[in-house]
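Take a look at this single chain in structure tokens; it is the form predicted alone.
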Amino acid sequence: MNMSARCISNRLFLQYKITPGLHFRGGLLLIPMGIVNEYHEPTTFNGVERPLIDNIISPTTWREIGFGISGNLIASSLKYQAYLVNGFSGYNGTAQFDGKNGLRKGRQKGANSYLSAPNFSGKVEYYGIKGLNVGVSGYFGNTQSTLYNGLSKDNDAALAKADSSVVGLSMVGVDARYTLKGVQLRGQYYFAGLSNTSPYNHFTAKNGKPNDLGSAMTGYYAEAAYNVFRPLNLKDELTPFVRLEGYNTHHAVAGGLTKNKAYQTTAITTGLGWKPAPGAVLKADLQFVKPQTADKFTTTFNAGIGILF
């Protein structure tokens, strides 16, 4: 028997080893979507800020209360996770989603979480080729609404109102990481399909103006980096990188909503990271961001120090 409690970077869960390849987990879990949500410490990604799609679509740090199974099938070079969790807060007296901010405001973070419908989250990773890790992840369910609290099932009008405050969410992600000596490549793609957005937008209207949540969101990034100290056999790492990314929270819209081209954004980030010791990094980068409606890129300089402890 093997049982442990872990508190690791915004997650706190109980893990019970059933077999070498099967573990039970329960508690506050990081949703296994993409790369950055599970590995979001500043020493694990390039650039001062996390990729934009990991703030808008899969909103790091995204953690929920739930339980499920995980494991490592060594013979097949596969890792897996599968959980039932409470979902995003879609409505708690005010709308939590819109076209500009995507899904970020819906994170419940474990504290004071409420549940009106369970959601499923899962991921499978393949690592059978040296230096390569490929993952496929998914998240499916309905957002949560406080309007269901204490609601009688015989109250048809109240049920209809509560149903209008809920959004269905089906999100899939594909990611890949590859390292070869000093070369580091990674990429990620998300597609999020949202249902019931037209009733939700009208129910959460402000001053007679409907909300503008889209019915589909997409996002991607591709990144290349190189540790220039690798050929010198130094323990330090000095890694210049460049990342191209884009997202569109109005990839599709429903209910007569007009697509807002300002919600389709392209970004280029290039910079440098220096790791003088394990668990420490100094970073600087330039980020160029351009919504489709803009004539030119806006430029931001970022600098930061990251420590893993």
Given for the second form:
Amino acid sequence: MNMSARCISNRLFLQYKITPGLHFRGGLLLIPMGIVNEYHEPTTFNGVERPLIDNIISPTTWREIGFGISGNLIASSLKYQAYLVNGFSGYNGTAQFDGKNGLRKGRQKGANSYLSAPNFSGKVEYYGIKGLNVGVSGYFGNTQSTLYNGLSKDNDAALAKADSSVVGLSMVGVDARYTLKGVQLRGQYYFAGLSNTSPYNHFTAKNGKPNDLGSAMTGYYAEAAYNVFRPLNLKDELTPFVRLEGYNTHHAVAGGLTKNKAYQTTAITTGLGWKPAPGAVLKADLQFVKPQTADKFTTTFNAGIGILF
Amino acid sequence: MQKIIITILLLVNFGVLQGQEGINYRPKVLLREISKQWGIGDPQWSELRLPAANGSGERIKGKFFAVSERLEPNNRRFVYVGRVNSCRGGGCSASGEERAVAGDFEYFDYFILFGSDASVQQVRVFNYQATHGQEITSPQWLRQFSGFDGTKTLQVGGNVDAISGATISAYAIAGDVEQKTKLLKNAELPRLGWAKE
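Please give the corresponding structure for the form predicted together with its partner chain, as opposed to the form predicted alone shown earlier.
Next comes the full complex, and the chain you just saw is listed first.
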């Protein structure tokens, strides 16, 4: 009989202050990539669902075991984070990445994580201008593979096989948030470059058909919102918003793979959020999604309640 | 890896139990701003002894000071230096010992410079130890508290601009500035017989 116990947490870490502007952190860390991964509570973003690119390209809630440094340099209005973490699981008996789902299935989330090569994750934010936060994120390293477990360095064939089961990942994100009175603007851009995708796609072929992981992915969104209750001096917030986003998990492909235009998607999301109190929100929105291969947008209605406690 | 996880969990437990360090009541940036704003290079400090309960029963994590030039002891301005818990992880809704463990690692230290009429002249955060919400340390954002005299309520999203991603810290500092301003103006200065007409 197998039994397991599980504690689900999206962050759990030790923070030790070395100086006021320098902390050591170790444990289950949120990867500082983009906006929503670190600010994923429903009261902190507009719309019922997170932006699509924070699902496919930056797979929120993206958290891994690791350690590193972080801190605020108040005089310079800078926040920095730099961590070494275990990377995505790219292969654990089956392929974890493909063109359709991007990197999402590779998250290890801490519990039973395994490590074959450490990855670097970092972010710098500037917040010196009132209402503005600008961030640059980076994530670099090779994905993990269980084929390296107990592998002898003399076994060239097994080493070559294991090497084909990993991809190199270099992801860069640029984000900005701006708030001025009732106006809220935010934008986000991701570029993910992947290496070794051709050997990976052939190694993880199914029924003789190679996998279809792209060698570069891109994604963006731009969002505008306005608290219409602000001019009325009400404590509640009622915030209509509109978000335009797009992503392409086949921005580039390698090794003779043909670009699949169905993986290039545009989406428009518009809706309302009502915050009766700072820690609670009721949301409703319409989402229009269109892959490039489709003739028209498909429409989805979402509604939800979010509570931060 | 499992061994590493267990070790980290033990470290987390140890780290949380260490608690907070004391507040630095004379940070360099405060001395610099007193000199810059008030032209007082050699300040004379006099702590205002607050009554224990302050009417609300709330323990105040900070101190009020009357500050003057040594040669002009009657020309007083006021300084508040204190700590605010930013209340993540249920820290501020918990109680007693639970609160001390859950909430005390998320905090920031700041000061308020008050004029002789107890209106706010400047607010600065000099030690930010919370995991998010660092945008409130921006001097440009803090400038909106200047001139606050305790006659109104500070409302984030109203007369205080909200910050995306820093809601908890913005509410925390706005609430604390309002409370400390009203305490100084309405309770402490009249009690000491220093209130201006």
